[in-house]
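Here's a solo chain for you in structure tokens, the form predicted on its own.
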Amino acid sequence: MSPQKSDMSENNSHLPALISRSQIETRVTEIGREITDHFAGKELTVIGLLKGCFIFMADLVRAIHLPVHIDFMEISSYGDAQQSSGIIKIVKDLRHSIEDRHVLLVEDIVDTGLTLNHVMELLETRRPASLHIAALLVKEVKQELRYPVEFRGFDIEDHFVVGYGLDYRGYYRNLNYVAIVEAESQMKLF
């Protein structure tokens, strides 16, 4: 008996797709090309902000055709569940110095940008040669980010979304598309 390939979209048809798997694949390839061109002839350190970035980052680094060093940070921002306070705690810091390195910070979604502002300020103190941001999703309407997102996947409206690394209470990160969650009643675990 041969294993059957499961299509996550079939198993989660109650979650309407905002961005399909094929749209994501196409755009990630394009971003990889943009990054390769931008950093041509340079080594690049790619830093992922855990946990949401891990799927996007894995696909993105495979689309970058340069020497790439990979590291991760995990940040916790304090505040109520609705909004970040912008006060951050480093849960997992970088393992290697970024001094004099070209750095690309990878984020799954830029919502308000408050936490990302603090992360960028922190990384700037570590004296990288350059510091840039790549994000799969950007919510322009809510954004207070003081730094440009030079490499972006998709601009989206202010929806709550899951899939492709984005979660609801730790679940739905494994969807192969980005889905809109319109009501908590949609979030069926089994």
Contents of the next structure:
Amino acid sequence: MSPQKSDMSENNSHLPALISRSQIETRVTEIGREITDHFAGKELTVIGLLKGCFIFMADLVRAIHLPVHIDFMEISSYGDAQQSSGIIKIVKDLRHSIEDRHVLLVEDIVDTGLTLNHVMELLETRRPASLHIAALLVKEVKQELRYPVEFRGFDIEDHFVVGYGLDYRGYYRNLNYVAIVEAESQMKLF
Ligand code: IMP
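Moving from the form predicted on its own, what structure would you give for the form predicted in complex with inosinic acid (IMP)?
Then the entire complex follows, led off by the chain already shown.
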């Protein structure tokens, strides 16, 4: 997708939108419908990977018309802020067992896929009835993900993006759309 000039003034930010609030709303509703159809007649445990998932997950679960349980995991990745090393540490584990439950793992963005590889491997050891991935954004270029992203919002090119839960150094999570942040030298906060 390419940036849209008409969305530049959204949320009073200087950052032009890559994906507008209305595009996100439409797509999240569609994914919710896909998930509802896919798991029809079943209960779902929706697991969010903190912190980036929190806005996407809040909207997504309200678009899923099934009985759902909610849980969260927070992991930290070693390496610098903009690059995943793929080595993760669990900062906050799930509160509940997922054994024999249908699990949907919600991630904000898949970049290299290394984070999800580790989390999926870990969750598989806990014997869920099924395990699927929903991601708002998927960067296609560097993909090393060994699992399919069955429910995906948007495929994007290799830009560093913020907003709708995604951060740059802790900022911009409250932007209500997704924007590209260019080279660090060009960044100014708000
Ligand atoms: P991966 O392990 O390379 O797939 O990285 C996944 C994690 O890195 C995401 O959950 C984000 O926390 C972070 N990340 C990767 N790309 C971006 C980005 O463009 N903006 C903000 N965070 C990102």
